[in-house]
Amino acid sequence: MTLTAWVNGEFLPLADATVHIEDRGFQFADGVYEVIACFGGTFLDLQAHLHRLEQSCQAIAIELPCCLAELEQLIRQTYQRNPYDDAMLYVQITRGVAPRSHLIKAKLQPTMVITSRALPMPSDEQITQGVTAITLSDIRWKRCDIKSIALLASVLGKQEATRQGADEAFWLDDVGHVLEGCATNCFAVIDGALVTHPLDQQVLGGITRDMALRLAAEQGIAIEQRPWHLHEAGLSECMMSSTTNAIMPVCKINDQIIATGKPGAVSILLRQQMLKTFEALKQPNETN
């Protein structure tokens, strides 16, 4: 099977897809990225990525290397020239090549890369049982809402969770209020309302959390953005969202079973709503 990258002008296989060994992303993690989901050749919230990405350049001060109109159809075409039907296409843009340096000296040419990967999808097991978690302190640098390609903290989170038997770690603030997980965002139902940490330095906004928000205002579910801890009064469900996750019950984080160690109604209710839109994005559509 050749797959086809787009590197910094052209499309290339991908096994002949490189970039320079000065290049800021390699030697500082200078740089931000995204993940979009496409299915049956319909992208999910495509224009909320990329305004996101174009937020995240701004950032950090690297210009977008070319228009969003253009970058919608390098995406596009991207999808387009890889064999998945169901797609997972990845945009990195770093500050571009220069030699090894702090101190950036002089306007660079950013790099651009983007790819196609299937799309991965939770296990059966998974969506029935639910998933576990564990919590960590937050070592990560201290402006979460740029979406950066500097991942080494979750990396690390990641390895832990996994050595521990888990499936996420959350990240905690100072006084233990959840924050969001490696790669996730995470909610919790307390008293009968979907809770998540508001949107500030801390947190990422991220798309699919997003889209659990909007699903949970049109079933009539109260939402409440705020600080919020593992050990509330009237917790009755945990969940995470992504954009390979969709919505994903936790049952279980540390040694505590949240309520009956079973996925709960509200997860179970917004994955199958957000599953239903994924399903609506494969029907034909001439406007894709």
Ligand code: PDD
The other form holds:
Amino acid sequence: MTLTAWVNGEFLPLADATVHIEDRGFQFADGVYEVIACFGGTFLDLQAHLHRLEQSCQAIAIELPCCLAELEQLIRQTYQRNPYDDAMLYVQITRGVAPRSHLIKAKLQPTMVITSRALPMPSDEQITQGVTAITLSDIRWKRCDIKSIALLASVLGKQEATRQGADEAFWLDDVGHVLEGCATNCFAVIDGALVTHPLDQQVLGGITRDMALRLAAEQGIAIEQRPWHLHEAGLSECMMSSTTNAIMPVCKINDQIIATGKPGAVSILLRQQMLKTFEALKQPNETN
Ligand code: PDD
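I've shown you the form predicted on its own. Could you give me the structure of the form predicted together with ligand PDD?
Then the entire complex follows, led off by the chain already shown.
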């Protein structure tokens, strides 16, 4: 399939979809983004993603280039031009084009790019065996709640994880609490409760994180949003969540094998529940 992208007011073949070299996204990473999943043509939690995009724009004082209803239509149209069964929509908004200057001297026309690609899927082995992670001390900025395109720390973290043969790197705060991954939120099961770092400026409010907490509550699993670390007594499972992973059991972190080293009951249950939700979206009568 020849990919078609939305770029600044028109749909173009991906190869022709370009932005200016003085775009502030290119020069300063001055922008924000969203990654949204779509199953069989039905979007997963689209309104929550649009809301988070609006919040991210507000947080860095970029005006949305159009209203949310129009943005939603553009996202849908981009999908229709690239209709993968399991699709990943990428939306990026930057402050716009201007001669390079840190100071924003004039009100600019924001740049907006939307693409639709196949949603990357974890391998069968990752699903059955779980994935592995390393920990790194958090070198990111102090507004990780904003979905900023400034992802250098995450790029380096992921690179280091791969170099060490792991799938993800988890950021630790100064006292060893697990904050989140390079592109995932992190959870543990401790004394039977699903534990995850509370929402503050050190973590992104993941849409899949919300879904995991919602599903856990429905299953009668206790939830604790509090700082946690890997050496707590009673820790029996770890997992990570994101739009591109759903929820994935993490069975080894650094040299620490988590419990039996196999996906635990809570991870398996939550993953099953998530996949059920995705399958339901594919049914013709579902709307989102
Ligand atoms: N990343 N934390 C960070 C730092 C992330 O980059 C992401 C997602 C998440 C999970 O958010 P959500 O559940 O809304 O996808 C948490 C996307 C997928 C990315 O950068 O590709």
